[in-house]
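Just one chain follows, in the form predicted alone, and it is written as structure tokens.
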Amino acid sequence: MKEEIANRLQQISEQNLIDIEQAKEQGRSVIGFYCLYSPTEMAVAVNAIPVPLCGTRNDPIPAAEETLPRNLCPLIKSSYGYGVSDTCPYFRASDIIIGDTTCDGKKKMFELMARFKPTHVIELPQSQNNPMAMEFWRAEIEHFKTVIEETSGQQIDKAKLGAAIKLMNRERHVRKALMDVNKAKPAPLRGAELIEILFRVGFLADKEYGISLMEELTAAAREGAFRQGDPPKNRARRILLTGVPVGLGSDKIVNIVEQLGSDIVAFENCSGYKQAFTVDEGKDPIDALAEQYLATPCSVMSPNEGRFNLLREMVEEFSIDGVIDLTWQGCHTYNVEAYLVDKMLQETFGITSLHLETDYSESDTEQLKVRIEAYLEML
């Protein structure tokens, strides 16, 4: 990333923390979210600030391991470690934490988190196709609405929720447009640059500013601002990363691929293209939110055909040469699903995926580098 753009993003992040503190002083609530299944529109509808809280760094894990098992998923340990050590300003600012039941580890971790921070856990059905699942899920969304109303002291009517849906649809649209620039050859954005932009913009208290910033950076990427002066990379392998979410601090696979001369041009995971959806603005707001959010193609769902449909579309649209399927240690649903991902890719595209299981530490970096280099040479 060009230095001036990187510096600007850093300055924006620092100013954003000040903006959040000032907003809280003026009476605005801050709602901390851990999962893509939780509709942020509810927070936006009461003029609260939604912030993403999934832990993506290794630093807070030792504090978490004083309570949690060492063989638990690093994302869960990092998330809990930030909270229990009070080292995340966004966690500290949050008036309530919104959890989810996307896995047993997170579900039990939220029980512990609730001992020192107000926490609400949204219960997920395990299937997307069962009519009873939708009935249950809609009731959960209604209950979630009540929780946000009680937290903020404001009522959510259809008009407010409809306006929030329109705003979040705009944000998702520009996020998708930013990610879509990498359909070009060569990719205008490195994977590490895309992660940093999406990661930092996701915390912004001012949604309108975040939207305009992403539009500006998308235009700059299309004009070649990020790779100005770089050597041509038309022959670089174009890699899609699928599986668990990644962010700043948990991006070692992205860095290794780029060090080896290839590009991760697309992220299918929930920190990437899984956010590229649109909530129907013509339906009842609660119905529309329930339908769209339940359709999120996470491995917690069984079956999870939505993930395979999304992968098929992305492999074609982004001209993908290879797929790396990343699983954090202890994430059993993605670990099991890796077999089906590889089978689908081979049958549909003749592509063999590379399945990697790791954690946030750097201890296995050289081993991973050897495996990734061998995979890239094979493509």
The other form holds:
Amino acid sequence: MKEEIANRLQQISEQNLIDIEQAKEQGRSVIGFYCLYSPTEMAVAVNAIPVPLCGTRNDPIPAAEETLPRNLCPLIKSSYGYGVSDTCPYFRASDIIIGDTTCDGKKKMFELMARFKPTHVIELPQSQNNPMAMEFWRAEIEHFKTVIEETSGQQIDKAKLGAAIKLMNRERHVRKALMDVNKAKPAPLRGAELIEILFRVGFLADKEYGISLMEELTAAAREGAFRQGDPPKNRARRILLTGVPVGLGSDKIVNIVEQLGSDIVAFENCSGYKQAFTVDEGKDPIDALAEQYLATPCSVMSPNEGRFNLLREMVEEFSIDGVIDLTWQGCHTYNVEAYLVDKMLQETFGITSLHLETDYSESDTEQLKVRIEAYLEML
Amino acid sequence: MKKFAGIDIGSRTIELVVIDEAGQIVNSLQTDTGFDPMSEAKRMTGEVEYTTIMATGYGRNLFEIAFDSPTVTEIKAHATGARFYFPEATVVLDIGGQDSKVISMFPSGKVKKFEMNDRCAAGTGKFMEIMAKSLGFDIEQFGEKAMKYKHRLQISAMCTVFAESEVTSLIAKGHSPADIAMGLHQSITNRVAGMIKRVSAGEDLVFTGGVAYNPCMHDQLEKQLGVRVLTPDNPQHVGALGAALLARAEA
Ligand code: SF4
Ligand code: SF4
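Return the structure block for the form predicted together with its partner chain; the form predicted alone was the one displayed.
First the chain shown before, then all remaining chains and molecules of the complex.
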């Protein structure tokens, strides 16, 4: 990333922590989120600050392993570790933690987390096209609303929720526009840069500021500001990363691909394009939220048709040469689904995917490198 | 006349192959990787003549820096080397000292899919060495001894440490070393067969790496998979040969 932009993002992050402290003093609540299934609109509707707490760094994992089994997904261990070792300022600032019963490891982890932090866990159905599941899910969203009302001491009415949906739609829209910059060839943004921007913006207390920042960076990227002075590459392949979420600290795959001279141009995961949806502004807000959020195409759903549609769309629109499908060790749902992803890609596009299973540590860098290098060679 | 070298720097051995413009093998050298692979590589390359060189194997990046040479992954190198011996082949199984891999190719020879095991010793040459030793066999005769088995035995542990204790308890129960050896060969074959089936669909197989010398593995693979298992003359230098062929193609 160009140094001045990187420095600025760093400064913005530091300033944001101060802003959050101040906002709290002025009575605004901070709500900690872990998963894409929980509607952040609910927090925005009471002028609370939603923060994405998913653990993406290796550092707190040893602390988590004092309690949690070692062979658990690193994302769960990292998330728990930050909380239990009190090393994440956003976790500390959160008045309540919102979890979802997504995968087994996560839902059981929240039971332990609830022992030292107020935690509310939303019960998530496992299927998206069962009317009974939808009815149940809608009730869960209603209940979630009352939890946020109690935490913040404010009522949520239709107008407030409608306005929150509008604001979040705008945010998702500019996020998508930023990611879509990379449809251009060559991609104006490196994968690592994109991840960093999306990651940092996610924490901003002031949504409007985040939106205008992303708009500004999108325009700069389009004009080539991020690639100024880069030597042209001749054998750069356009790679799509799918599978588990990645963030700062858990982006080693992105870095290896880029060291090897290719580009991760798009992310079909929670950190990326899975967030590029729009909530229907014409419907009853609770209905609209329930419908759209349940439709999140994550492997915890069975079946998970949405992910395949999204992948097909992205492979075409981003002119993808190859797909890397990432699974964190211990994540059964993404691990199993990898077979279907590969099969779909072979059948639809005649390309095979590279399925990688790893964790947050650096111990297997060489092994990953051989696989990635061999994959890039064969494309 | 120009000559092209390929060097395969693995975790246990280093192979160096030199070919001429016609693709004839001029030199073929092998040594243990030891503690200082780069000085071994330097010594070996000093013993032969070549115009250009290409490196592969785990040490390829070190070699790239020290010798300013291009590199290729062991996947592509093995695929290329195997096709030199068997031009029609589309599947390669390589079982080396510390890893194993399966590569499938399009009929053109382009790599289509691959799978690697390099995280644990299970199903690698190292595993077989430790098992042979605990049964009192030389690794060179491990396969032949196993083929003299009388009774079928099931061995379930694949982790080196657990398999060793399973073997010990089987010996204590009075099972013959040949029977146990056969059981071990079968369990390795089961594991490798799983990998093969994930990337291929019943095509004949080129078997490379040190373990390809083992006749029992050869036999078990053919029986389990119902395919022909083809072994090149010198299965251990296939990676280095592939690199040499790629050096020639790039020249
Ligand atoms: S991958 Fe699935 S379970 Fe994990 S945070 Fe994303 S939506 Fe939630
Ligand atoms: S990556 Fe998989 S195992 Fe880890 S939290 Fe997400 S769904 Fe659960």
